[in-house]
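Single chain ahead, by itself, as structure tokens, in the form predicted alone.
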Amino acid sequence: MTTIHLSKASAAKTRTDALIVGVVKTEKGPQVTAEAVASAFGRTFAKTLTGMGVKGSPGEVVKMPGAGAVKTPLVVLVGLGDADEVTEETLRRAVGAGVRSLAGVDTASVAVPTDTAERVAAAAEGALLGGYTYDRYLSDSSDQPVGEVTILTELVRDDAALAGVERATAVIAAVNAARTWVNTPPGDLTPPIFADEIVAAAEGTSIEVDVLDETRLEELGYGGIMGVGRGSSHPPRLVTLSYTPSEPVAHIALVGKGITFDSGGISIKPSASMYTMKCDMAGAAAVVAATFAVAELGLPVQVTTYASLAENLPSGTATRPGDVLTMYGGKTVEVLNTDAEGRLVLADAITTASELQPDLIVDVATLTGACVVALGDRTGGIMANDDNFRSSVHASAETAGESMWPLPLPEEMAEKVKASKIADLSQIQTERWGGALFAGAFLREFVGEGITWAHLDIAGTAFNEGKPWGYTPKGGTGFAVRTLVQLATERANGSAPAAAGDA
């Protein structure tokens, strides 16, 4: 993992192999942030900007050689957007970019704005986001991501600097640790070792984990997982996370979808659309990396965490469109489409997460194409059932900078979810509108009553199909562990607005 430093030196002195330099739009046109490079490069170096084409716009990355100018031999401009609108996610992305584009260097400096903790805190999350690679299957790895970074300011010596520094050190090795277990091949990621893994990761930690296998979630009634993952030969499992630390002031739950693989079940996806469904278990690495994060920071949160592993595929043992599920705490549902599979592993979890009476409950999932369809690929979703909670989460996103945004859970989706002449609760809904508004009303119902909870669709922003942009590699994103992160922050340091169900 990238390692990363603090240094006042001069960004036209410093002594690495790359010097990352951003570059704002004004008036008189492209600017970089970084007086003395501008200096060393001389009176006319803003004209040379303009005749290389740069011009200071977000996402933008141009090299262009030290020139002796400047100790680095090689300088990397990167776009901030306007001058008078920089903000701590621009820096984060500018950054990323940078530190994505310089695979295989060793080490590299960086000079943009760091007049604030916070800012230095955007620049260290911006560089370990870039930093990150998955390579665990190429044979010629040798463009490895840069090995330090340092970041240039003046608050070397500042506390909240550092203490942003380290967190950002531990929050970002999560988000790159639930990107790498999304990365992972679905056959060497079974729900079995899925489990172990987060069992291994657990030792030496001050969380504590406990496994059901499929023996025991069949004797306790766990419908729902074992009803999605009967038809594969790699069995369940329900992963259960605790960290409890000694005076903790809130108790959060975090529940997240893990479909190790998801070919539609008996419902059988085309094959064009299976090739990404390795990531169908984002939302369980993210809850348990966010775990992690917590427990690494020491925040004085209890977390409790589920995580619902199972693998999704045909056969005759499989869950049929027709069947019925007694889900976990007696409750039955129809299911009409063995391919929306995702709600009922997590409905299991969140009536488990609901008997130890929670603060607050999240689930996480890459639940609906619906959601992707109303918002797109790289903003997600957030349903809740309290208005108060839904802002506080879409804040608290916006301050980790993830994009995310409300969605209604109104009341016909009630009606729609409870239309089964047969079981008590439909799976789906037979119209195609508002599917991920159903879905969620679907879940709502298996929340525990005055427990405030919240439900984040994932399903467009946890894997990235495209190409790279700032921070964000292709592939496995590690969407919501930092939103995660904050979230357990604010209520630990009692920022956070409070919901109607709290106390």
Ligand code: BES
Contents of the next structure:
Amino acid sequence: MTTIHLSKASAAKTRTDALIVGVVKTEKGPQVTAEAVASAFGRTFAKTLTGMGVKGSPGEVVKMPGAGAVKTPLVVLVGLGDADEVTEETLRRAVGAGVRSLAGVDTASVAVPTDTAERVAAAAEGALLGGYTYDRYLSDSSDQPVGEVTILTELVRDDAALAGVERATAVIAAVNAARTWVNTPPGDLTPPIFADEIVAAAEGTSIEVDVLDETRLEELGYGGIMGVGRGSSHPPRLVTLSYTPSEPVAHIALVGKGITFDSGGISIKPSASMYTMKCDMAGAAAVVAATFAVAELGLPVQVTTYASLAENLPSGTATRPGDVLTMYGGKTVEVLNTDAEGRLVLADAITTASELQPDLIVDVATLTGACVVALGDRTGGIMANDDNFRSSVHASAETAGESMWPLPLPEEMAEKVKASKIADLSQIQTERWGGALFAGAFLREFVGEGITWAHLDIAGTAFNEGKPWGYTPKGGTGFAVRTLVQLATERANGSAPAAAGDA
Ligand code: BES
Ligand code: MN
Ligand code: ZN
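Could you present the same protein in the form predicted in complex with this ligand, rather than the form predicted alone shown above?
What follows is the whole complex; the chain from before opens it.
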């Protein structure tokens, strides 16, 4: 595990195994952001950089020897882009890429612009995100993440900077926990195992956990969760986490899709679409992990979190296309494609969350391929029943450094959701277009009267099938955790734009 330290040491004199240095693009060419490093290498350094092909572009990582000029044997140049456009997210990505490139190295120092507390925190976040590895099944795990990262800054005694590092440590531990759950092979993270792991993780924290097993779910009428899970010999679970601070200023309910493996069920997926489907519990992992971070930070916001866990498999006991499910709360749904299972498990949990009359409900789900078609695999979709709240979630995502974008819930979708001739609701539409919006409109039907709700579709962003980039590793990304913690932080500070329904 990577730990963060702050030091005022000069970048040229710090004695770690490696030094990560920012490079910006300027009119005069690439320039390192640590003056001490530039002068240590002497007057020809700018030429050396250009000669090595260093441009200072975002994403660039170039290693060079310290060559006795600086005290570290290895220098890692990380691109920050245009000098006057360096944002906190620029720093997260660059430091993350630098730390990621140093797996197997014990200690590293970081010299990037850290003149504000926010920038120190961003550098810390980048380092902790980039220092993630998943080695549970590797016989040889010599590529351990960098053990100690020292951020070089003047702000070593600045309270806001120190608090920012502490917050980064709690939040990124949660992101990395979500990543590890997502990366865990589906046979080793069935709904009962996942539920047990959540219970175990909550021990010694201020979070209470309650687990409904298949017997209780059946008794209580959880037709959505049971309908999806009944094809698997690993039965479903509904896990509820409660964090109840003494004087909460708001109550947020979080709901996560936790399909531990999505084969599609009887409407089985082609194998090319199935092999990443261990990631289909990423929403549940995100909401659970975010709850731990909120509790760890002691935010004065009550959080009740529901992880709807089921495995979607075909078998002689599986739900068939054409079956009608009676959901928790009594609404009936005509199932026409067992691969649209996420909305079914979410619906039961959203109804349950609504019973407590929280101020807000946010659900997080790897819900639709359509969202990936619309927004690509690095931007999540936000839908909501309230324009202000959707904007507020979007702003939180932006602050946290997660790319999300608003999607509408147009009127015609509400009609399509009610088009079934034999049940209250249709699970899917007959047309192909706007599948992410239909799914959002379907979920909206289960939100209690007067409750403000947002839905985050993270189908594209939860799992990185491509190469690692910035601080994002291959595999589970932990997407949405930072946005959720940011949202809770803003409610705690009373700094969020008021949602409709607020007094
Ligand atoms: N888990 C998938 C969505 C998904 C797709 C997640 C790609 C991650 C990456 C979901 O359960 C699903 O299969 N959705 C179907 C819905 C359709 C049958 C209406 C889809 O999007 O194709
Ligand atoms: Mn599916
Ligand atoms: Zn799914």
